[in-house]
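The chain that follows stands alone, in the form predicted on its own, written as structure tokens.
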Amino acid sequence: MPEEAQSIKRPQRWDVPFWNESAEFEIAPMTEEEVDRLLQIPLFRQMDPTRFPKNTSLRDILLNDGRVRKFRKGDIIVRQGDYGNSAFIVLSGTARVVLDKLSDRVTGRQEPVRKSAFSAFAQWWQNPKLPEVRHLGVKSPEREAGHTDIIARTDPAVFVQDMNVIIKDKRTVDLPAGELFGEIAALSRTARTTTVIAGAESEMLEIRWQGLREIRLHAPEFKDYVDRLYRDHSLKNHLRETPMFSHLNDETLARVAAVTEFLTFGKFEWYATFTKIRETTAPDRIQKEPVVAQEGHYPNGVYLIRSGFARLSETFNNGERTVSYLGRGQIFGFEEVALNWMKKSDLPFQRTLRAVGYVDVLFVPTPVIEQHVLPGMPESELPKPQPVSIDKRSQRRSHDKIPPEMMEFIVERRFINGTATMIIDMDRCTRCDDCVRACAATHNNNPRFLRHGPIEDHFMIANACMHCQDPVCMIGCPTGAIHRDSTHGRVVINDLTCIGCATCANSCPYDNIQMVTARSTDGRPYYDQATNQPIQKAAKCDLCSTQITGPACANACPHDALVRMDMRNVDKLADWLKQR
């Protein structure tokens, strides 16, 4: 029987403005009068509105991508460790930035609400019989009942009693009206680096990532301001969090920060050229990767990985072979610099460090390390004096465990980006499809991954969202529908604000996001009344974030063939491969 179409208006970017996005807590609507007031604050008053396109004016951005929130003294505005998708501008009052970590008990951190055992069991008879059922063009039951297909958001405005007592021994910085904060998480798609508490009765303008991006694009003075904050804040926070600087006092750390360089290698939007690069030969690919530090060169400093990934390779016959890969928080070059200082030797870099797509590094020059870091460093943290090959030995541990072909496979295809990569042992897999059925059962009878993907030896990397450390799928989303959940950083899609533009699906380097045609409860597909094209929604694995047992795919496998692997843990990956 031919399907009968249902014609509706295609969802648009600002159908659901930011102030109305959350079903968990209410925020006053943005009005034209409110926007008039915001345009008078210095940060926006200096912008030239004619630089903005007519369909994305500064006024419209503030009206739809901004929301004004009020906080009591002691309210937590953002929590350290939470994943944020927005930045804040102080309109009145003060924002107190707590540089030291507060306990989860103090900040009120809670796990997201998950389904009860009964609710999980009830899915078996409550799921729709037809695929991809939505309630479009009418007032959505999802909206009235809360976002049932996404992780429930929690109001971050948890009140801290006795704030002055709790932060008495903590380092804090007060931000007055006009200051911006939260830009690091918004720009780098990472967790918040500090907790910010309202220091007084305060009013804040919160701008979601998409609005921030548009303003940066069309207002160069705002871009310079945000980039300067981003670099300054990122540099200080990263040094403070790095163990090799933990013994330094604030004064010495400031001296180190003053001469530390912030370097970027590769392209931030690396996914745009990834498909073409993937088609070239392995030697060509490695030669095209920007070199951060070269094997055999004088160790002129220490490199700290800030974000992105880097390949660690060594000379092998007439080419290079991959030894390992480095991600956020890892260090390159310290052992060479330290051994040279201890032994008065001239040991060069033992490996080559290359950007895989894109990498941000902090570069601390050797003289600074020798003057400020090494003299006071505990002996237990210094490398043991060894022959020249010590650095190669220390990095060879994971290399020895993971076969060279597998190491090349996961680095070349950039699976190192995944924090929950689905790996299937095809020797154990019997193609029973229990994993696919379990996935469908937990997602309204719609499977959210494909048991298909590239294979190395007998291991398949399946087409399932890897919940990447650097989720480039989020970069171009015009509405912020695809975002990280605040608690665990899983990449999820807000089905209500997804307009089906397919930007995320086209940006995903791993083809792990599918565009599906939405249907009404009687099975009719929705069509755009203007173009007669089907209404689509982006769909992907959400790691069963609302299920009490975690990923249903892995739990359902009767042969222990499927695992969700954090590729940052090289030792765990090596152990799993070895057991096969």
The other form holds:
Amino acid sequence: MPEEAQSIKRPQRWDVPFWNESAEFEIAPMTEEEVDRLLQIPLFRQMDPTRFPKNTSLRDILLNDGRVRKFRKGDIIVRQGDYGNSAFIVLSGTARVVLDKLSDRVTGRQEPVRKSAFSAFAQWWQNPKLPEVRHLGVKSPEREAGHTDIIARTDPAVFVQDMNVIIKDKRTVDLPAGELFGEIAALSRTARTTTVIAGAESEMLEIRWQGLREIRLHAPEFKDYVDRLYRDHSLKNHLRETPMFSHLNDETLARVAAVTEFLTFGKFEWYATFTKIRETTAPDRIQKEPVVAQEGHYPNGVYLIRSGFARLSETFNNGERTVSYLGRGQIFGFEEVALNWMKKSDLPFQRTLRAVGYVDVLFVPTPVIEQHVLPGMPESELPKPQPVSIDKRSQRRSHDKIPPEMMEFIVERRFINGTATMIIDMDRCTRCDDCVRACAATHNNNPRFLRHGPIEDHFMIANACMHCQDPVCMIGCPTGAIHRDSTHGRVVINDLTCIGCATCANSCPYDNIQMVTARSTDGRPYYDQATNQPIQKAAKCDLCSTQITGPACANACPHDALVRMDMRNVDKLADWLKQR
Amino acid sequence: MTLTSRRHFAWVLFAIAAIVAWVVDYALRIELRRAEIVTGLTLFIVVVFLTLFNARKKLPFLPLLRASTWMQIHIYVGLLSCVLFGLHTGWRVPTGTFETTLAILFYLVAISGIVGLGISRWLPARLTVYGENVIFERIPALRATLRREVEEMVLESVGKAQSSAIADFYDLRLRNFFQGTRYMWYHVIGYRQPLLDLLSEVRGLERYLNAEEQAILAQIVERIHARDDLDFQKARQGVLKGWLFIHIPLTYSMLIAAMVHGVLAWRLS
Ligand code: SF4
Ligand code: SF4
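The block above covers the form predicted on its own; next, return the form predicted together with its partner chain.
The complete assembly is shown below, putting the previous chain first.
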């Protein structure tokens, strides 16, 4: 093996421009002339370029965070269910949004690339003996293309044959040149809600979300435009997916959508104050959380969680006891509104709803619910009439299953954000560290979590990336190195585009990202040519996304002590806790 | 499957396997066949299979069932091996030096396995009782930090109070406490008397100190508790890790001896 360069140039944002990020399909390099053309699009023309900082000008954003892609008629541009890291603007042709679900077979949805059985086995002897070994000095076509086994998989456009036949019975909307789509998934780090197909030979500008975020930050007209698009395009879909509105016809749904309010509670950058808040007393912490709806108040409407989390609490002695938590798609206040309507009573809200950090809600006022939603609602969907107030037993359902202290612990520490939270039952854990060794063996001999963390009762939430629903670690990443994989939404880091700025590590409220020093095969650290500082990389659990086994930690625990838990599934969590 | 139903299922399977082994052995014996060859070979294969659990742990990147499933299989197949051993030896202590050695090795492996299982089930819950759940490998560093802090406090007490009372006490009683690794087995069994004795001596000293010294002593007492917690973790985590260092080498020794026994039995028959 040739001697590797020890002193290298520190990786920078935009070292790998967006057009050069994918190894899977050819994209023409972005040129200054191309950017000139893009700046003539009405959406960009109306922006004031002087509002952008010098080092991230609109021109540079388009040059580095944008790429122009060509699609044939029938090519899939984005797939429902995939995690989006970018948005598209139609330059020419049309984008056909398919509002109904297409089958995975039709859309060609694929699992991310995993290791073959042999290359998995080969890790046994191929793993470096030293920690954090990289081959940063070595040039290779794969590296140049940014292609490693942990890079985001960006599928080449999949062609939907006989598009007209396949989408014949589906509801579609055509977006002409100049329209933007895919921005919600990209900006909220969530899954795509629809599949979009090229309706004709088309050309699209794709912008990765880091660039999109900068544009949103410096161009207020763009923010207004995005909000308007949400109301026009997605709101009705969102409402339709909610069971309480599913019986409404298009016309009524449009009426409901027209009066639905967008409300935001808490700070989008909630993670910035999280550590400080954690140090205050429990009653203080809860009082600091913004109230969305207050127990005892008149139920003025129904709240639908759009993103973020909310705590459901009730008065208990002189404090507030957490009963449960709500996440995306869950509703609050419906039972009270419905019971009042059914029984002509004036039952107030039975619980308080508070923003845990940050929550985006859709608010539908009571008169609208009474006029449009309740009258045609199937009886099975209506709450059972209760003699005096909503049966407190129903509130305690999750209470009974999850002990109150545990509930407070997971809500207050915001572990509810995790989709793969590592929980260790310390009464079963023999501290053998088989989990840590298994993690190391599957990650080039580097364990990607710490078997350490806060404990409640005998349950430890270990310092392992939880693959959050709201991965705030991604917010500041200037290169998009930390991203969601498109199929499962796991939060992974592209080691090659990581510039070691530590923004993600500082943003992760759970301290689950470690900054490590990259070394060559002989163990010497790499240094930046310019500053002589060591080259750092962010490292964390990737849920063994390239392994054929799934998470090695949970598989390796001989004592059934360790589990990766999706905290959205309260019942599963409660069952697991109860078995212990 | 819940943990309880899994346990019931495993016991049923174990009982069936044990009965089948007993019936086969009995049938062979009443037909005057060489039942010990069948039970001996089966036992050997079973023990080799049991050692594969350790090999599986080295290959976490292969889809070879979850380690917890292996663990369950290891426990119940291990128990089955005891039954097979009993059938093989006719439930008697073997005669002859080599056979006796082999039998003792088997007993030791079985006992260390059963004790290890007991420890793994009993100790973890008791580990959470005292102190923080520190990572075993970090304990020496944490101990060193405590010791350094206490030594700084002792020096500070001499400077501030112009008295060597705390320093003398440190020399006499605390130096060993903070440097040594004594009373480890007391921690394993949960016997706290040495700590209580030390704390009572500290209280005895307290009455002869001025306010500044008392404040320093209070901080030292905090470190005594912290050190005791660390020792507690070290002792119990050490036992949890250590028993495998007995069980595994004994298993391999037994396997080698069993192979020799097999070859000898074959040559002599
Ligand atoms: S790194 Fe932190 S914020 Fe990001 S997904 Fe993991 S736990 Fe969540
Ligand atoms: S493998 Fe299981 S028992 Fe061992 S340290 Fe990890 S969680 Fe604890």
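We call the rigid core the largest set of C-alpha positions that still match within 1.5 Å between the two forms. Just so it is clear, the structure is predicted and the values come from calculations on it, not from any experiment. Numbering follows the first chain given and starts at 1.
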>> Rigid core superposed, CA of F52 - does it shift 2 Å or more between the two forms?
In response: yes
